[in-house]
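Here we start with a single chain on its own, the form predicted alone, put down as structure tokens.
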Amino acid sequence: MAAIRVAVIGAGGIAAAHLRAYAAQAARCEIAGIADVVEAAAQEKAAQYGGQAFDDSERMLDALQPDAVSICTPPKFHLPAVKAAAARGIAVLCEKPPARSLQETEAIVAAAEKYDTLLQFAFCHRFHPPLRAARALIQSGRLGQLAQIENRFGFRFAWAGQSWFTEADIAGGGILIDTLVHSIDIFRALTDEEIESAQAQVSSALPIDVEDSASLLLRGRGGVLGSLNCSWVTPVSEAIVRIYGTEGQALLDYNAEPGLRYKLAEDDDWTERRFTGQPDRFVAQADSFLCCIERGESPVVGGEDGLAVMRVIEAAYESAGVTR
């Protein structure tokens, strides 16, 4: 088939990851255009990755009529962007969080269903090679019955208070909705369970209006427990997933090699898995999105996954006593 023509709405930091991922697959897709309300930002990205620059996304969609679009705007603008693309029959890869609220996410999914348009949410960790390997290890039964999953994403956010990420009206909240959406989806991906209970606590050490640290306890319908933690104020960066089963355990460390280590009950030593040379999660995510377009397949992370995660986000904020 002809090369898939892709456009990107939003030219901030995450847009660069999408554009790089599409550029890595130039044989099957073409970057047609980039739109941002700050036209200079769109022009900068277009100069690097190709395509035409626009300061209006709907004007870009009408002018270029792309086959697919990545929506890389702040969450406040996801819903109108998805509606505009879906109404034109354009396949959508929408960044996380799906929206600022469950209600907005429901409207996004409804728009895609109304126009029978492909919708994939950008929960990129689903495509992280060590996480995929960990999921396969769990499904093989070698870890036994899953008991607990722990996850921590922590770092120091240097631009807190100077970025839309800490503006509730734009982002929908703080680190809970920005980062724990990934953690919730990781839990769902590893357990293949829907979440029946979610209880959160949040705090702020910074002079901002949203939470900068959050902890979330989960229980899956099959009984697996989750302990998910994230922070913008801890200087030592950590990105770790620990998986505990009745016959072994596994450790994913995003900041180290090997990417995956596991030890079974009968093992004397840890087994290490390295993933050097494999496409990173953004390239793999773009590949999956393009495959759905080429083959008419359903996405790995579709509308129902976005809704499931946002239901947990809503429950987490409610349990923490946060009114949004």
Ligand SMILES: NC(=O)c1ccc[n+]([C@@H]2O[C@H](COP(=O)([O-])OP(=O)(O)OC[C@H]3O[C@@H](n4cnc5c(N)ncnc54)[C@H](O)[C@@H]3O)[C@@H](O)[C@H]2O)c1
Second form
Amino acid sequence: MAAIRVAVIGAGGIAAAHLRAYAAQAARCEIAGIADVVEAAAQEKAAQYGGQAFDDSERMLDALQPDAVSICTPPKFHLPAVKAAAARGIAVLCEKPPARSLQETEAIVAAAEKYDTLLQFAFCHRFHPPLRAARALIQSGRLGQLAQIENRFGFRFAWAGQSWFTEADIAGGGILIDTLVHSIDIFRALTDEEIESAQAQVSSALPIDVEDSASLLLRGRGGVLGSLNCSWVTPVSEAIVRIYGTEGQALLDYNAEPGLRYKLAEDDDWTERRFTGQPDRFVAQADSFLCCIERGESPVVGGEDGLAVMRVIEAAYESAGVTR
Ligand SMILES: NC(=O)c1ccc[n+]([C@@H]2O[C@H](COP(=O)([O-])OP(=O)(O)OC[C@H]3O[C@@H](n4cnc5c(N)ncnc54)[C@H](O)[C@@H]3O)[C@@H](O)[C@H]2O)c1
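Just the form predicted alone so far, so send over the form predicted in complex with the named molecule.
To see the whole picture, the full complex is given below, headed by that same chain.
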């Protein structure tokens, strides 16, 4: 198969991770173009990673006719970008959150279905090597029956209030839709079950119009409980997932090696798993996306996953009394 020609829409922070991941697989894909409404941003990334720079994404899609596109714009612009790509038969890797709302996510999935184009949502944690290993551990049965999952993503967001991330019209909300969206997908990936109940509380310590801290309690259909917490105002950066089963427990720490530790009922000590040298989650995510194009496979995180997560986001905001 000829190299897959990829383009990227939106040339900011996360675009760099997509471009780096495509560049790491240069034998399989070629970076054809990068578009950003701020042309200088597209030019800067093109100078670093190759490809042509554009200030208009649809003009880029028409001029280059790429096979695949990563959509790395703020959430408000995901829907029009997916529609434009899908209508041209271009495979889409769309950043999280899928969109600002369930309704917009439904329109994204409908556009991909209408034009029969590949749609993968960039829930990158699915591809985090320690998370994959934890999932395999759960599936091996060694942790017994899953009982509870706890997760915390906390850090100090220095640009809160000066960034689109804290503008509801662009982001669709605050940290709940921005960060807990990952946590919900992690819960679904680890439990392999849909969520039947979601109750959230949110608050803001900062003078911003959206929530900067959120806590969410979940119950999966099989009875697994989830306690998911995230904050933009806590200065010590933490990214942790704890998994508790009837025969053992596991701890994932994104900021430490070993990335995964587990202890079974009969163990005296923790078993440590290190992942140094393995492709990171962005490279593995791009690899999975390219595999789908090469082999015609379904994505690991497709339209139904995006819809399932966004149903929980809607229920969470509703339970917290937030009208959006
Ligand atoms: N997977 C992750 O872990 C992760 C991490 C960070 C951000 N994200 C997601 O990635 C997306 C982008 O976030 P970011 O941090 O890169 O933001 P950013 O602000 O750094 O970059 C966004 C870029 O998009 C450009 N842009 C805006 N509207 C556009 C349009 N209509 N067409 C083309 N370009 C447009 C902006 O000029 C900017 O350069 C968001 O959906 C965000 O939630 C995901």
